[in-house]
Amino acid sequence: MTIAEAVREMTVRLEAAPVESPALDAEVLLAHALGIERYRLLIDGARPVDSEKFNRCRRMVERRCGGEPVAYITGIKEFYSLEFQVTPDVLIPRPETELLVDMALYYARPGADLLDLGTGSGAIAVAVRKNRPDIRVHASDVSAAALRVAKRNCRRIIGAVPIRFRSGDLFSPFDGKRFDVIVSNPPYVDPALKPSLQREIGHEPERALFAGDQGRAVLQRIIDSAESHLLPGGILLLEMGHDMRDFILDAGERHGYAVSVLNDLAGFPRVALLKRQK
């Protein structure tokens, strides 16, 4: 069997599952199994496929047909042009979250102290530190398993750079510490929406996805506590649900923040910027 024939066979299997992007998923999984870049599938389409590697791909396709996300099957996910390791212990980084990194890089002064709350895979913290070596980055997560993934990603991508990872719930590991920028992609999905979500989401850690009070509970806790951890003029950046604009504006303004909301590339409200008054 050639590479081109293998791609077609895997695509047909995924179409029958069905999955949302069968051709793309087939190419990603086969390229991973063969240990090559995806573009080589086209260039080397007439080359025979090693039977052992093809069987490995078949096993991965079966997992995908069962609804497991591609990122968990391959163990990697690109974020901010960097390759992160991911496991079922962490949320899969989304392209929408890159807006948080953009804003953090823009607003952090030279030599700033930045805190990433609920770091998960470490995607935000590592992307910030990789692009701005002058920023002192701190990160926390309540999950010890997630922190292990984040630390591995830090070592792989930026080496022995001192991102200060701490275990604990939100601000608890940083009593008395203040930051120029606080950034977080917290859980903000309403648990009532579980039955309507894509089946792939059921493989991700619920603690990283769902929050009480219609998805608002953790966001509210962060806004309530952030002032005592921000320096004068400091910035709080929060990813949020597309229907939370009014809630964020009200919660932030009640705490005396100047609040603005930025849309993602799809035009939906995505990132809240709360500035502490000097």
Contents of the next structure:
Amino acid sequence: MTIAEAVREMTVRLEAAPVESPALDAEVLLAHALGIERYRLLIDGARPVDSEKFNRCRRMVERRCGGEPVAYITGIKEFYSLEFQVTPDVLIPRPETELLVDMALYYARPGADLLDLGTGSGAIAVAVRKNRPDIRVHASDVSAAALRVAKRNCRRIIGAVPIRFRSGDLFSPFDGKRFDVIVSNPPYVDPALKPSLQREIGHEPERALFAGDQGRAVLQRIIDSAESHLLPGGILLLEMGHDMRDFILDAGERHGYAVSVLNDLAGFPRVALLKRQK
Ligand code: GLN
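In place of the form predicted on its own, the structure of the form predicted in complex with glutamine (GLN) is requested.
Below is the whole assembly, all chains and molecules, this chain first.
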């Protein structure tokens, strides 16, 4: 069997499952099984596939057909042009979250202290620190397993662990400490939506996704307690649900923040920017 034939066979299998992007998934999984870059599948289409690797790919395709996200099968997800390791202990980084990184990099002055709340895989914290070694990055997560993944990503991507990772719920590890920028992609999905979500999401950690009060509970807690952790003029950047614009404007303004909401690349309200008055 050639590489081109293997891609075709895997695509047909994934089409039948069905999954949303069978050809792409087939290519990503086969390239991973063969240990090559995806573009090589085209260039080397006529080459024979090693049968052991082909069987490995078949097993991965079966997992994908069962609804597992590609990133948990390969253990890898690209975010902000960096390669992150992911396990089912962490949310798979989403492209729209790159907007949070853009904003954090834009607003953090040289030498700023930045906190990433609920860091998960470490995607935001590591992407910020990788691009701006001058920023002092702190990060927390309530899940010890997630923190292990985050530290590993930090070491792999930065080559050391210059980020201060702390275990604990939201601000609890940072009592009395103030930051220039606080950033978070907290759980904000309404648990009532659970039955209607893609089955892939069922493989991700529930506490990274769902929050009570129609998905607002954790965002509300962050907004309620951020003030005592922000320096004057500090910025709070929050990822939020596309239908939370009014809620965020109202919650932020009640705490005296100047609030604006930015849309993601799909055109949905996605990131709230709350600026603390001087
Ligand atoms: N954007 C994610 C989703 O809709 C949710 C991420 C989160 O809750 N922080 O699947």
